[in-house]
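First, one chain by itself: the form predicted on its own, in C-alpha cells.
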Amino acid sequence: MSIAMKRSNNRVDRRLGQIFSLLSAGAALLLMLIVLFLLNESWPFLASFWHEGHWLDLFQSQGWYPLEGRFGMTPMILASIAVTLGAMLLALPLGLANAIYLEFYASPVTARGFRLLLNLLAGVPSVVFGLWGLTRLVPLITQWQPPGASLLAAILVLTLMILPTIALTSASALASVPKDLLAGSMALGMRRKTQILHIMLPAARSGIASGALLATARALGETMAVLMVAGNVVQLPSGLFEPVRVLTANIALEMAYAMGDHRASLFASGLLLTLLVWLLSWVAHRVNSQSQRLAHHG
C-alpha cells in the first residue's frame, strides 16, 4: 500500500472518529437535558417537601390524594416493583429455555423460523398486548377470581412482552461462547444437558444477565399495556388478584389535568423511574465488567 493511500485512510479514520464522537456527545447531552427537564419540572414539589422536612412522606404515606396535598407514592412504587419482579420470575426461565432450544436443539430451518417469530413478537406495539390482555386475559381471570384487571394480569402481559428480549439476548450470548468449550466438553464425553448447564450457561452468564436487566428496564418503564389490564387502583399490592396502579400508568392517567404540585409530583415520579433505570444500567455494566475480568484472569 502506498504512502498516499495510507494517509488517505488515516484521514478517513480521523473523520469517522470525529463524527462518532460528536454523535456520542449528542446522545449524552440529550440524556442530560432530559434529566434537567425532569428536575426543573419537579423541583417545586421536591423543594416544598424538603423545606418542610416531610419528604419521607412520599415513601411512607399510603395515600395518593393530590387535591388534598397527599402524595404518597409507596403503593405505586411497590406495585411497579411487584409487576416487574413477577414478570421477570416468569420470563427469565422461559426465555432461557427458548434460547437453549434455539442454539442446541432446533434444526437450522426451525431455528430460523422461531427466531423470526421472536423478532416479530418483540416488535409488536405495547398497546396491542394491552388490547389482547383486556379482551382475552382479563375476562378469563374474571371467571376465576374477579375483578380480573389485577396484578396477575399485568404480570402475565408483561411476561409476554419481555420474553422475546430475554430469549434473543440469551441466544446471542450462548452463540458467542467459544466453540472450543463445547468441543472440549464433547471430547470428555459429557451429555448435552451437562454441557449446557455446566459449561455453556456459566460461560454466557454475562450476556444473559445483561439481557435480563434490559428486559427488567423495559418492564419497569412499560405504560400502556399495564394501564389497560392492572385495574389502576392506588393500593398496596396485597394479592395477585387485586387491582393496582404503577407509577408509569399514574403519570399517563393524571398528567392531562394535573396542575401545580400535582403536576410537579408526576414529574418527580418520572425522575424516580429514570433513576431506577439508570441503576439497572449501572448494575448491567458492573456485571459485564466483572465477567470480563474473570474471563481475562481465567
Contents of the next structure:
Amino acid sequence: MSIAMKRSNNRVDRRLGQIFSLLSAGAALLLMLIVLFLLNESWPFLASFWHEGHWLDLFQSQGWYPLEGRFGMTPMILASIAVTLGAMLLALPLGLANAIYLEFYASPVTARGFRLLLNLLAGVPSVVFGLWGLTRLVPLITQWQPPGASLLAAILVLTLMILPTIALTSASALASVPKDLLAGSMALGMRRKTQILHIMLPAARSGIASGALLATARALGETMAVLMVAGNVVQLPSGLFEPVRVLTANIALEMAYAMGDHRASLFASGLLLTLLVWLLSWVAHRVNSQSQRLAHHG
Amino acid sequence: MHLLSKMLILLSIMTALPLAHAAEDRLTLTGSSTVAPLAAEFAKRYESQHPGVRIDVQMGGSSRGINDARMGLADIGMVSRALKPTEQDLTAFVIAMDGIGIILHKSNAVGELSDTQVIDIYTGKIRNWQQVGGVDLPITVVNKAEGRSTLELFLHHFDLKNSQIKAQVVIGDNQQGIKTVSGNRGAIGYVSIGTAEYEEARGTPIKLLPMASQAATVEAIAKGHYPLSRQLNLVVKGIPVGLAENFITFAQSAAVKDLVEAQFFVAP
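Given the form predicted on its own, state the structure of the form predicted together with the partner chain.
Following is the full complex, with the preceding chain placed first.
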C-alpha cells in the first residue's frame, strides 16, 4: 500500500510508470472494445427477444434450429459446463499427483525430464489434440460404444490439454511454499504423507487454485479440439457416450455461414461465454481471498 | 484519462485508413463459402497476370452473394446453386459443377440405398444396418452444421427440414466428415463427391454410394446424369462490363481448369 502511494521524484521512475500505465490502459481498452463489440453485434437479437417478451426461450426451448427461428441455448451451455467439469474432475487429481511427484519424489534428473515433457505437452496446438482424438480416440470408443464422438471423447482430450497447466502451476506453487514449513513439519516428526497432504498442499492452496482457474477457463474456451471429437449434436448431455455441442464449437461451426439473427445469436452466445468465464474468475477470486483471510486469522 | 482519449483517436484513425483509398482497378466478390476458395484461387492467378488489379473475395453464403450483387455492394456475387425464378434480374455464369455423394465405411456390406431408405435413416426410422440388408450394427448418422450449402442441397433434394434429422454426429467441413466416416464402421455421411473420390483413391476406407442407380463420380456430374449436383455460379446485375467482364471470361476459360480440378470440382 505505502509503496504505491509514495510518489517517486525520480524522472526515470516516473517515465517508466507512464509507459506501464499506457500499456495497461491499452490492454484494458482493448478488452472493453471487444465486449462492446460483442454487445453491439448481439444487440439486435437480444433486443428483439426482449421486445417480444420471450427471451426466456433462449434458455427454455430445447431446439437449436436458427434457420427455423428456434434458438434454444440451454443444451449447449450445459454441454460446455459438463465437458469442463468432467475434464477438471480428471485433470485436477492427476495434475496434483504429477506436481507432488515432481516436487517431492522425483530425482533431480527425472524431474527435469518430466518437467520438459509437461512443457512440451502444454505447447502442443489444440488442433493436433483434436486430430489425434478424431483419428485414434474416437474410433476406439466407437468399437466399444458407437457413435464414439461423444462427451467422453471431449472430456478425455480436454483432460490431456489442461493436465500440464495444472501440474506445472501446482508444482511451482508447491515450490514457493516457505521451506521453514517443511523443515518444521519434519522436525515435528510428521510422516511424509502428513507433510505433503496437511502442510504443503494447504499452504500452496491459492497458487493451485489460480492454476485450476486458468485450466478451467482454457477448457471452457477450447474450440477446435472439442469440435472435432464431441459429435456436435445439440442435445442435453444425458450420458458419457452421447454426442454434445459446446458453445464455442457452435460459434466455430456456424459463424462463417450465418447471417442476420442467426449471426447475432452466435455473438450472443459468445457474450454468454465471456460472462461465464468472468463469473468463474470472480467466484475463484472470492474463494481465494476468503481462504487467505481465514488463514491469517486462524 | 487523456491517455484513453489518445488511444481512441489512434484507433479511429487506424480503422478509417483502409476506407480512404478505393480505385477502379478493384473488384469485390462476396457470397457462397463453397465458391469462395475457388474464386480466391482464380483471383490470385488473375492478379499475378494483371499487375495493379486487386480482387477481394469475401464469404457470407449464397444469399449474401445474391443480395450484394443486387444492391451493388459487390461487383460479383458467388452463388452455389442455380438462380431462382425470382432472381432473373441477375445474370449467372457457371464456373464449375459440384456433386454431393453419400459415403459409408468401406467394410459396410450395403451397396445401394433408395431415396426412401436414406430419408428413413436420416430421420431415425431406420437405426440398424440390418434393416437395409447389412450386418447387425447401429447406424451413426453424420449431418452437416446449419448454414452449410451442402446441407441445404441435401435437405432440398430429399425434401427434409433440418429439425427432422436425428443425427449422431454433426460436422463442419468435408474432411471432418470423411475422417468421421472412415473411423466408424456404422457411419453414413454426405460430402462433396470430388473430395470423396480423391480420398477413396488414396486408400481412405470409405465408399461412395450410387444415387438413383447413377454412380457418384465426377464424370457423371460432368455429363449431368447425377441427381444431387449443383452449379457454382458468379452472378452480376445486368450485363458485366470492364474488369468484372474480364474476370468472368477468365473464370470460364481453360486457363483455370487445373484450379477447378485441384479443388475437386468439375469444370463446366
